[in-house]
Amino acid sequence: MLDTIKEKWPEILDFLKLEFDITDVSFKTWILPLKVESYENNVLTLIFPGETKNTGLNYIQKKYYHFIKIAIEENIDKEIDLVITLPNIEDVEESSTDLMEEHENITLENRIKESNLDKKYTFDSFVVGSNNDIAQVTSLAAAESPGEMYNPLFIYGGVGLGKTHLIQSIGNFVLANDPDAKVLYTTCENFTNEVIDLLGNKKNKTSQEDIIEFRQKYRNVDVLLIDDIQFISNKDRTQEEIFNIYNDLFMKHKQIVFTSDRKPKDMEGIEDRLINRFEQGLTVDIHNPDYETRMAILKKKAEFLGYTLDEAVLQFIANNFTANVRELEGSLTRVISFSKIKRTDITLDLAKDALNDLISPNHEEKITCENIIDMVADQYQISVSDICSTKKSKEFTIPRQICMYLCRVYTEDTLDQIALLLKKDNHATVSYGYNKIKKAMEKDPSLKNSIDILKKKISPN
């Protein structure tokens, strides 16, 4: 029976890997370097040879040990019992934990690397703020009971506000967290890609074999992330693949998570049913980050990369790149460059300096009322909405008022277009507003510090 067994080693690794659909980097690493050892008394022996005590056999046993028995015996069409161990019995005991983690380690790493992850977006390095915490808390939740919570989850918002982060964050919290869950992250423009790819191959009149592979290979995974899924817009036949992924995944319960730029109702150029998919679960969105939020990310970022700066210049960078995280990020990496460069420290004027065709090369950006609604709506922590509504209660009206102020001191729009702009009647309405801000500053300190804050804040110079 052992020669046997060895004459037909070759052809149960094979059945071994297309049986079970081991990808080859798990194939070459845990069952490749299996030798037969010995058959007795039904017993069949198996070697994972390694010159250090760092096998990763535990990890074999716990994974694979079942999927090789069960092609052993299919391909010599007998029951056996089966041992896996090492060269010396005693490498077993002495095996360290310290270097079984690594080893899982290592295997996490492929194992991201195989669901197209970047290992360096997790919950831990991402932000929470006002503007992103809803986005935050769902993304965890799908993450630690995928499929059971929220699904599909719809992330939607702007260009760099942390969308790629979220959905790759929840991908890498599963892998780290299960060891037997299969994630796939993409990007709508790869997805489309393939598919192009598909239809290229179709035309050739080849088999079928590559549309069986690509639908499996989107339906035979746990959680499946798609990223800026807007990009499907007027694509049919991409718009079909992904209706029949979803439904397959969702009757089978398996987590489906998608970014956008915009909510679905305002997608355009896609099919009333996969709008309606997409609205099926939980719709979250994700706002410009507020000045506590921007400066708490150039602090993570400043640490992450060794600095501790001076907090004048964060205020700089965080009062004058208000769009997104990625242009904030990108200012603080400009400044850390640009010191490297002229070799000096980082101080105010070099980070101007720095940035300063970036910001404005001949004037000073000007200053709007739009840009001072929102900013009192983020010290305020309420909506603008809300701001430009007709609730009485003083947690809007002393905000809504403080607009007013604000506006008459900083914008040359006349007192009709503030009216408009916050949803007034009239313009009697701002300079009663404007009087009654004036007037409450010179008896009630906190109020005063309030706006000194903001000011700060519109026009930091």
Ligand code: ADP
Given for the second form:
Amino acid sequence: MLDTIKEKWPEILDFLKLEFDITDVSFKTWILPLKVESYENNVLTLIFPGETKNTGLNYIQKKYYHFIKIAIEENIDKEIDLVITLPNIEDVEESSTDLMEEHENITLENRIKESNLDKKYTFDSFVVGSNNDIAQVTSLAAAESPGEMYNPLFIYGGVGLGKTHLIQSIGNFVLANDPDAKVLYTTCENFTNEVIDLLGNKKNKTSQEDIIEFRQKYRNVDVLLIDDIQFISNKDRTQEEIFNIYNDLFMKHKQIVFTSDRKPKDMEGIEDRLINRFEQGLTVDIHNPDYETRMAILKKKAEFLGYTLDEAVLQFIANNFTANVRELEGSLTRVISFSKIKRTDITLDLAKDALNDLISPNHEEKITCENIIDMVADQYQISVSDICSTKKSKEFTIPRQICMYLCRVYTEDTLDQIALLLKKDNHATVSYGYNKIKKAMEKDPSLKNSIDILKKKISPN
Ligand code: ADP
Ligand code: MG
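Switching conditions: you have the form predicted alone, so give me the form predicted in complex with the named molecule.
Below: every chain and molecule of the assembly, starting with the one above.
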């Protein structure tokens, strides 16, 4: 039976997509990653891969479980018990997302404009990595079932990490999939200005109707998206308005999404009752993208601009612009325009030339143990905290020793400093790890190969 199900899996997927009218992006996020694992005593087990996808799994159970079960039963002509679960051993391979075919629809365009959205921000153009996967999955869930799953959804993270992109993707997704939905996006700054115009200035003779109209505008929506909410700090009237609008929408089960540069607890100058509201639903964060994600973003962006660039050029950019995505994109655009001006191909030398003044003189050579640990964690699909821990399983000890080896080769840090980072008691352990890997590489070509890949990432030249 297991073989039959595996054989029929493509048909089952087709059936599922068509019969239940699942959108491309939802299909790619929730359904395609599922793997047929086992069939015993009429129990079919499907695996939803990805170590950080617990939230995703809950969502699939709630929204797709019955659809999946029906699709399987219809195709194999038999009733089964279905279990969907997370894997024991992680296999975190993200399926790459293609650009969704977009029908240029005039009414949709208008609705996007009326909602204050920019149509370029979509889930399809958002690259998912370990730095943002929870934020992406929960945003998509909120977009698919506004007001039902996470309310409010509160996304926080540093500058240029994709918060505006995600919050706007929610709005664009809702508009594209529900012709009747009303969405409103605003920045906190814009909202504050409206409040000041209407209510702040006593001399200004704002009519009662204007105030009612303003409130109606925000209360009459299915999805309210407020970007950079940290700016309401110390603005009492704005806080009051947001509090009232929030309560009204929340009671009506309308979706509310906030972004901020910090988590609710760390926001200052904001009334407690509002902080409590922010924390009432789900709070998710976005971190700096790791090396793999930076590469994926660069590739996607280059592809979008119609370029296929050498791996070495992309690696150079990914290695030198690590802080945020905006910077990463800016560097790529700069390299491309440089090649247009100079009318030459995009080579590594050209990229170095173009970005020379953006890279601090010793930035290029500056390799830290933290970077190395990050890359090793990435390559072995384990977390940095597991590498820097006392955990003894092989899964962690070998990457940890590889870190010892590479930190010793590439940095000036002392063995004691490296030991401290990797949670080892003293330098002897680091020295032992270094020697062990050095010797093992001579005998084990696959280990050597994976260390060579890491060396290339650390120092692409
Ligand atoms: P924030 O609002 O957090 O400051 P933005 O959403 O404005 O950051 O992101 C900055 C730029 O980086 C935007 O052009 C955005 O499209 C892009 N960007 C950020 N994260 C991603 C991602 N994961 N995939 C693709 N593009 C991204
Ligand atoms: Mg922003």
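Positions refer to the first chain, counted from 1. All values derive from a computational prediction rather than experimental measurement. Between two forms, the rigid core is defined as the largest C-alpha subset superposing within 1.5 Å.
- In the core-superposed comparison between the two forms, residue 385 has its Cα shifted by at least 2 Å.
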